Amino acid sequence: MTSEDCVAVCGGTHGNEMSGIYLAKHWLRDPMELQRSSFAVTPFLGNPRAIEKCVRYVGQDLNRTFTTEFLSSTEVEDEPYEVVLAREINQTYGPKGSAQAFDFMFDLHNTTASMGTYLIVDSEESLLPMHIPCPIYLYKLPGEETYSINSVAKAGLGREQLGPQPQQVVRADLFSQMRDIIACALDFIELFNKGTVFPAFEIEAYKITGRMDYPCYPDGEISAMVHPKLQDKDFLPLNPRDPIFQTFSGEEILYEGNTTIYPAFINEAAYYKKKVAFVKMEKHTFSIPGLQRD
């Protein structure tokens, strides 16, 4: 691997989420602690609509919006405003794909979930991403394109902050502990650039198998809840037949597959919309191949 020379750290992907909103607003008025000395940081709020209402998106979730669909269409009138948006993004720190683009970027993210502090990478074959010392979630199905606005770099992640925090509230000390691992993640890079050796290792990781519904009523109605024996245990297993909903009457509804997983994102907030109640994962052991620049 070649050095990372220029990264780009944004907060404000979704407006609602406000440890990376504070913290790009901070390191734009002072870069200061962003710097180091072999490479540059570029600070940058994701959707300043969305900040500025203090909602996730305005016309349509912008960390979806990073796909070839998307990225190559023709501008049309009426279009969301998230689509202009990442074509925006897309040329200013890409174009995805290109050797222009830069080389790796951090997306700040709060969770309502109780999820702790982690890294959401595509895959375990992002070298980089996987050195860094933190939890890993592998957020990429097979054959999925990469979506997120961290895919416009080279190589990238996302990080979600220790939860539950709610939305449009910033917490001191999640805030210091999301400043603590970007910090971290830049001194990591800078001693990459400078040589370091990374020896090859071992790591468990949770990769995402498919999602959760919630059951509904024939219109469409959510109509059961996050069972009390699930809630707060996201990254635990869950085996089949243990309780996964509670109805409104009170009955419970077991989980129906036929082998061990690993639940994340529970009773998220922000999935309310899309009637997800978590994301169904299965935890690896990976071997990690040695890391060296080039």
Given for the second form:
Protein chains: 2
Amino acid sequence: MTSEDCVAVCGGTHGNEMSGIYLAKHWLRDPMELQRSSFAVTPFLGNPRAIEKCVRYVGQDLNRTFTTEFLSSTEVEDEPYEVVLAREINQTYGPKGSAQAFDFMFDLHNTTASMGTYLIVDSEESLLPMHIPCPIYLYKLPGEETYSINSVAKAGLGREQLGPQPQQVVRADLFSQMRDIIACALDFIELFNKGTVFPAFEIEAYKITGRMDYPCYPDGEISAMVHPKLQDKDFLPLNPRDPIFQTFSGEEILYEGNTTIYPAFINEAAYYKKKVAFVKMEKHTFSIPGLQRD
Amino acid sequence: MTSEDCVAVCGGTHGNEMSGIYLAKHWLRDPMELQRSSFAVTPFLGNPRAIEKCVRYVGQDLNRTFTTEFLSSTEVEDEPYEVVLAREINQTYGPKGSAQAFDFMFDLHNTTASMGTYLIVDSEESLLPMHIPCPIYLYKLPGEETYSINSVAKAGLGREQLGPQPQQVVRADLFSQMRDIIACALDFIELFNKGTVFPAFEIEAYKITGRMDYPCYPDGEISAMVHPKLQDKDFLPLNPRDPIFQTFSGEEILYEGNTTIYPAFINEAAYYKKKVAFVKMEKHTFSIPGLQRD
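Form predicted on its own already given; the form predicted together with a further copy of the same chain follows:
Now the complete complex, all chains and molecules, led by this one.
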């Protein structure tokens, strides 16, 4: 990092996740609390049209649009708004994978799941975010291309995920938590820039292994809800034969896996469309090497 | 009531309030649990197009469209979908105010506010719902015309309101509560029909007196959130000089009223559009006369 380093902080990549939207709007009015001596911070709104309508997205999910396919596409008539937007964001804060790209990008999200505060990182190889003092989960499936807005910067740093909060609502308690974590992460970069040595350490983190779909009727409608014993139990162990669903008629459906997993994004509103009830996580211990500025 | 009495139960008047939607869909597949010996029950989906899109409404709020103005309007090109729908629902379950109208209609709603389970009734003069063993609040402002879907039936009976639940999400615990209350209300009508005498009693209930708007910047954007000390405190006393808002810069805003009120719908997602932070309620004791079938 140098004093020309640039950090971007994005709210409203999903236009109905209000903590990041109201934080980014606040920082655009009054950027003072983002200032640090060793780098510049730029707040911005990810998806202005979706924010205006208070929906997740207008044409397609912006946070799945930062792939080579979309970023290298040429303009065509009637393409989704988010494809145009992704190319624009890539020009401003990237281009992805280039030397001109912003150094870091934080992206602020909410979930309706009871997940508390987590930093979503692609993999344990992203050394710098692994050192930030915040619970971590690793979200990239093996072989998957990066697709999220923060992949435009040199170090994605991560999505910050906070819940439970309903879509279209801002809760003051979660707003303060999100503000505190961003302050902490910016302080961390400041310390790093000023030469602080961060020693090697071991960390427990959750790593995605797959997704669990809702059961459905033959016509494709979901036929069951998240079981009351699983609801709000994000990151707690789920053992073989534990109940995971309750059908609308009242029957229990049990977990058929052979090993203990740690579900996350349990009953996330935005995942109903894809019929995903939760994501399956494993808990691992990672040895993270020490970190010091070159 | 006679054995030809008809009761309608509606889910999905707002297309993103999922408890009632999944309950109505379940009853449409399997209506058995709605059956009673002394009357017929018809489940239906209020706003199918909004349910399909998982939004509150498509053109305008269906649950504000059952006024004389809309119901007596003649078809015109490009009118909102919900105006057409309201006339159709009025034909099927009404007409409002006529002898052919359904006897009762329950309408099932969720809120993102921590309101628990409440039956919303127009006023204390609606004798039958006042006898149903469920907490009650009275929602009609003085002089206001009835505008909600259940006003089509002879006795609106009330909206059932359940929360907190995010929009677009179904929680198994709230689903069961809603199912239980409808079962209880149908049992109550059955007992009434069979001649049970319900004695006079006194009841405490909440009555709306007005609405509290969010503070705004000069450009119209909201400038504050519900204060953390007020969040989730629906129906608890709010006293003069208690904090009600926290600005995005961190200042407290206090309640300037002169008397204790009981806020409800605190931080309801759907009310942001109208910039309403909560509704103001007063607590009253009502003397409800006894009830027996003629």
